[in-house]
Structures are given as C-alpha cells and as structure tokens.
Partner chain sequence: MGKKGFFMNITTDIALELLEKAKKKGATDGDIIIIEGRSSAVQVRLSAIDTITDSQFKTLGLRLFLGKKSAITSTSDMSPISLERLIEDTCNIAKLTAHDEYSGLPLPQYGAKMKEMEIYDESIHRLPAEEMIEMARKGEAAAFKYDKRINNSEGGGFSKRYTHVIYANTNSIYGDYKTSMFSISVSPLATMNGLMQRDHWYSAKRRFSELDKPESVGEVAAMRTVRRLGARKIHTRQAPVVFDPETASSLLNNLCMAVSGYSIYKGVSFLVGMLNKQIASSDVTIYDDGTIPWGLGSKPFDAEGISTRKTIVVEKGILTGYLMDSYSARKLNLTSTGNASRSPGDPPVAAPTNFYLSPGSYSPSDIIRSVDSGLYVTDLIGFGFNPVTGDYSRGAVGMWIEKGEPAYPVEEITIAGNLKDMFMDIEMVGNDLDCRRKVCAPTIKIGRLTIAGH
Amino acid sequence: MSKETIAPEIFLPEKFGIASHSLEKTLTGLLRRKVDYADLYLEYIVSEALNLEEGLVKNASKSITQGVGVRAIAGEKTGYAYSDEVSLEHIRLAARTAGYISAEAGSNALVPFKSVEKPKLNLYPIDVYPTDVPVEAKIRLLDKIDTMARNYDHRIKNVLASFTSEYRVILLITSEGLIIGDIQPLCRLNVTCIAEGSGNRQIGSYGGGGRVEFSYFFDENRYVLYTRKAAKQAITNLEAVDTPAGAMDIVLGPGWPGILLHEAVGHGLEADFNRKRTSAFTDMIGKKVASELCTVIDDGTIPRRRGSINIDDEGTEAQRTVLIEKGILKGYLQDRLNAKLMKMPLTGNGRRESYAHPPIPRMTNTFMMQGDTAPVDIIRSVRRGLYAVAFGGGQVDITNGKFVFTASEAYLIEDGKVTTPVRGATLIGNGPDILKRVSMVGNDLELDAGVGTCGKDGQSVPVGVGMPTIKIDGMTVGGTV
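Stick to the form predicted in complex with its partner chain and return the structure of that chain only.
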C-alpha cells in the first residue's frame, strides 16, 4: 500500500500555512542588511521508537517535531535563529535576529527565484516508509528477536531490542534563488544481550539500518544475523581475560572498525577547523599523512546508506570526496561558509542535526579503499598483538590530533593465530601519524551495518564508516595488565 508522497516544496508551506511567496519576501527583508548570503530551512520530522526489554514492548513513542531556521552570513559572521512555532510572524522575528550580525544597511538584490529544483540524486527510493509500517509488525519483529536471542544460549538473561524510524522532510530557500527539498527516511534495528555465567555479567550489541524499507531487515535474514552477533558477543565476553597494556601491533577487522578513519582523520579534515587553523591537519594538503596503501574517501552518494544524502542541509548535492589518495592528503569537507572563505569548491558536507542548528561541515560515509592482501595473511603476520572486530564510540582532540576508540570485542593474536577474547579497551593514537603505520590492507572492504551517529558542537547526525581488514604497526592499547 504505497502512500502518495507530497513534494517538500508543496507539503511544508501548506503544512505550516505559509504561502511560499511570503517566505521569499522574508528573505528579501533579511537582505536589506548587508549580508552575503541568507537561507530559510523548514523541517518536519515524524519519529517513532519501540523498545523491548524483559520480553515486553512496554511502551512505544511517536514524536512530531517541526520548525524553521533562518540564517544570515556576513563575512565570517553567522546569525542563526530558529523557532518551532512556524508562522510567518515567527519567521520574520527570526530573520530580524539572524540579521543582527550586520548593522549596516545593504542593497543586496535578491536573485530571482528559479523554479523549484528536485535533487538530481535519488539514493533512497522507498515505497512504504518505515514510519508508515504498522506498529504491530515492528512489535512482532522485536518479540521474535527476544525469543531467538534467549534460545541462542541459556546464559542470555536479558534482551534489549529497539526499532527506531524517522521521516524527515526538509526545504531550503536561499538568497541565491535556490528552492530545493528532500525527504530523508531513516531507520535502525538494535539488539543488546546481557549474559550471565561463572559469576560474571557481560553485554553484547549489534544493529544496523539505513535509509531503507522495513523489509530490509528480513532480506538476507539480517535481523537473525544482528541477533546472533549480539548474543555471541555477550557470550564471548564472558570468557574474556584482562587486556594487555601498552604498544602492540593491531589488526582491525572490516566494517565498523572504520571508526578509526572517522576519528583519526575525518574530523581533522572538516573545513571549519582548517579555516580557523585549529586542526592538526592545517596546511597539510599535498603532504604525506598515511602509508601509500591508504586511500580514504568520504562518499554521501552510496544508495540507501545511513550517512547518504541526496542534498546536504544547505541544498548542495552530495558528492564523493577523496580525502587521502595513496597516503597524500587531498581535500577537506566543506560547507558553504567555509568553502567561500577558503575559496574552495563545495563538497556537499554542510549538515545539521535539525532546524535548531546552523549547518557545519560533517562527514557522510567515510571509508578506506581495499588493498589486495587476504585477511588471514594479515593475521598470520602478527606474532603478538590484538585483533579488534567491534567498537563502541570514539573521540578526537582536533587540535593536537590525539584520538581514541574503544573496542567492545577483541582477541589476542599469538603467533599468527587469533586466540583468547579480551575485555574491552580503549586504543589511543595520533591522527596525522597513525595511518603512516598502516602496513597491510586487506581485500575485504566492508561498510558498517548502519548504526553510526556522530556528535560535533552539540549536533548529532547519522554517518557511516567502512574499512577492509588492516594492520597497524604499534598502537597504544589501554589495557590493565
């Protein structure tokens, strides 16, 4: 039962009871000040969350958030105002506040509006949005997962599973005459298992999703896979021993361990930090920052991925940007403000959490191209080291380049073989240096299953990462023994 989708440029002004020509007038008002650029951003989000614990979907929640953000830019200055009451009066009020950055009067002529543009990309065609799937079906899925996880091993004592989905409609109206909108669906299934045994309690988690339909979780038996992985991790961790501390060789498994790239280099290459010269990568374009085995890409155009977008939150088409090519630093991730000030091209990375935030440069899907070594040969090359396959979060200090990421499933490598599981530990390194130590790159590139959320300046956006199996010669492991 396919629902007819109303285009954002019709849906939003109608939803808020504002004729689009009044929006244009508001923008004209903003331009009476001396500003370089202004835009209006309208947003409407329906989100739904279902949580299962102790075998029950105890409650369900559904939220509708809507609002408008008004932005004006003058030189390096940004004025931003937003309101969740979307009326013409509120938009005008917000426009006045945003215009506060420029006291001077200006005589900017508004570029005449072109007709409404449609995004050229169509990365997430969907017949039935996950938010429109009956709640019963989602509850049935969560119940199935609970049973399946408990049957996996009698030591699984509790299962926490959740299904969250979002339907996001955005519309941009800019002083350059652009009117463009997008509908960005997103969903995610998560499974966490708690295992108890031999006086020990452990946790295992797995999940996935993207800009996909509900049926995605049944294709290729994905929900079964997620459940088994979470249960297996919890059971494995029951046997985990203390992690060794200090520098050792590290093998990172494929997929989600690509969070290494996100923390070690991705953030440091966001344009705002480089324009302000606060990044450890400032002025390093053209320089060698990684071994020649490393080519790192940020690509917002991979169909159905969690980090993909048809247009960014400034209306720029998403792109594929080479960040590092064979070890040489190639480019930054740009938004409109920074691209203009740095006189560099736009890359489609101007993103925002919601109407309540101005756009800033953000990653989309960040991954390393694969090499030609078989993963088994990589493990076989290590005498004593750590093999990490699953990670929790990571963080970076942009300025000194130090970054961490924390393993949630890892094993010792002894004489070229993966042996005993170890307790979770944090790995620490230096961004501009760590990829120079990459000595082997596998032929098994995988993108993560679709669970990443990146935080910056108090804004969270969905992102993806990916990597083949790689070997790092000497990295500090924050163990205890």
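For comparison with the form predicted in complex with its partner chain, would you give the structure of this protein in the form predicted on its own?
Partners and other molecules omitted; one chain follows.
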C-alpha cells in the first residue's frame, strides 16, 4: 500500500481496538489531577531479522509487538507508565499511575479532540513495505553477498550478513486535542567480513539502509557496494601497520566519520543536558563554540533517511534546526518538556525507543555543512598526519565533551599523500575544543549510508550522521608505537 493512499482512519484509536471517546475519558480523568499536560502513545511494530554466518542463514525471526505509554507532566516532573496490553483497562491503570506525580486535585480541562491528522510531511512513501517481502528473496540476497565477499579475496574466511526490517505504526493522543499518527518503515543491510593471513585476523564492516523499500539495495547495486567495501576494509586492516601515537593533524573523510561530530558535539546540544546545566555547551547560545568554518545542522526532514521522521514521538513535525552557524551556537535540540521549561521553541526532537519509554531530546540526521575546499587540497596540506575513513566504538563525557574514538579504517598521510594503512588508531580530544581546531572544510558533504543507532538513557533510536572531508589541527592520536 502506497503511503499516498493511506487514509487518516488507519490512525484511529479504533484500529487499536479502543474507541476514541473512551480515550478522551481517560485523559479527562488524568487531567483532574494537577498536571499541565498529558498524552497517550500507542504503538504497533512488526519486526524481522535474518542473519547469515558460515554460508548459512542461522537465524530468522519475525515478531509483532504493541503497547501504550501514558505520560503526565507537572512542572519539571514527569510521570510515565506503560502496558504491553492495549486495552482500555490497562490504559486507565497506566494513566492513574502516571498521574501519581501530583498528589493534588486540579481542574484542567481537556481540549476537545480535533479530527485525526496525517503528518504534513511525506518523507518515506513506500509501495511495498520490507516486512511484506517474502523471506526467500532476503535469503537469496544474503547468499549472493556471502559468495561475492568470499570471491573478493582468498583471505576472506568468514562472512556475516544481516537484514533487518521494521513496520512501525504510532498514534499520539494529547490533552491539547491532537490525534496524529505515522507509519515509519525502516530497514538495514549489513555485511561483515573476517580476513585471516599470517596468523593475523581482522574484520571489515559496511552497510546501509533507511526508510526505504527492499528494492533500494538493488538500485545502483548498493548490496554489491556494501559487500566490496566490507571486504576491502578487512583486507586493508590485515595489511595495516600499528598506528604511531602522538599529536598530529587529522583528516576525517566524508560521511560516516560524522559519528564523531554526533557523539562529541551533538549530545551536548540536546536540551535536557543544558537545562540541567550538565553540558559543556550550557549558557553558550550566541557565543563562539567552533571555527567559523563550522555550521552544524540537525535535519529530520531529509527524504528516506534513517534518522528522518514525519513527526517526532510527541506529534511535533520534524524540522531542520541550525545548531551552530559559522562557529556560533544558535540553539539546542528540544522536546516538549524542556522547550517549555527553557522557554524555547519546539524543534521536533522528542524521540523514544518504544511505548515503554518516555520521549527525550534526541538527534535525527546531524551533519556539518560543506565548505569550498577540494578534498585533495586538504590532504596535500598535511605533512604528517592521519586520514580516518571509518570509525567503530567510542566514549564521550557530556559534562566536559571529552571523547575517545577508535578508527576502524585509517591511513597515514605523509608529505601530502595518503600512504600506509594503520590499525589501532584512537582519536582523543574534547568536542568543543576540536571544533575550534577545524582549519579546512571540504566541498564533498556526504551523509552516512544509513546504519546509525544512537543510545541515550537506555534508549536506542535510528539516526543519521554526515560531514564533508575536514582537517583538524594538532589532535591527539593514541596508538601502539
């Protein structure tokens, strides 16, 4: 069913087996307590996962989950309760539990429900949802990937490939009279290759996806690209030398290296950390926090992207938010609670992992805008440095911005040329300080291929990252030699 043909009625509470007037009564009862705002969040998810290893699809699963979360806000306090059984009895019980944050009786009135709204945005129209594609087609794709990766190089000894997809329906009903829903498809294809040689073993990974159809992975031979990049990275790491340690100029490649920006800077710009004054960016709006070459955007409105959303998990339309403009901090990422307490506008960044979690400020697609320098000129400017193409894990302390990131693919730069591949490189720094050290920004902005998942407060949500090629002067590199 095409997104264009979906009628608003698909988002009616009756589709979850509950009448609208019953939910209106539930919210009315909740508002008799002294709360400022309340909402109901209903969710229905079909999830599928297939995993190939050692030439065999060893795991295949498909599941359906649904539930409801009830939230009540009173001042700075939030009451939240949820149930995995969507019934009027359980919703009312959750509402009573959420309302216990206020011991006083109030007289708040429910704004009459408006007609059911569809999101104004239509960022991911889909004819056939990935969860509806026969499992045999997905198995054939994983088998092709396994064969292709093994044929890339005889040193590829094992291949792990996975395909995951999700069909998510959400419905928001608020005390402000809003009823709005969205269907949010999501899928991802990932390839990991394990290479062995001379007693050494290394891995390489690549993948992509988004709010797209299954055919997306065949368009432009994307599955072939993912497979070759994973295999190339594994072989490159097999042939790599140990990373030299010390201070040196760093060049970050375009696309996925934007994960460093996401972690080292993006989280510090989420409103809850700044309202609680635990971020390195607290009280910095209007002040210089980065090089004038740096403009950082969070944009949930890019069609079909993994981090994009027609509406956030509070019913607010997704937006394009300028966080840093030419080095000057312009604002924070807001959800409803923090925007009200900070007296700032909503930005459409109230997100949650599922009905079992309250919404909190989260990123969508976060990236640095491109400059006007050719990437080759950036490389040529470095006498001795490191060129980081991809990253694995990392750690960040939000309170001071300090981070440590491990590069999964990196090369030495010697006299303006990319030379020897290295392994074991870690980048060590401080987010706000690093942005001030950005001395060159390329004209080659790329967004990642669509694999990002962000964790915060025990919740995981899909996100996107991106950046052009950039140069950072005098960064600390941890290595082994």
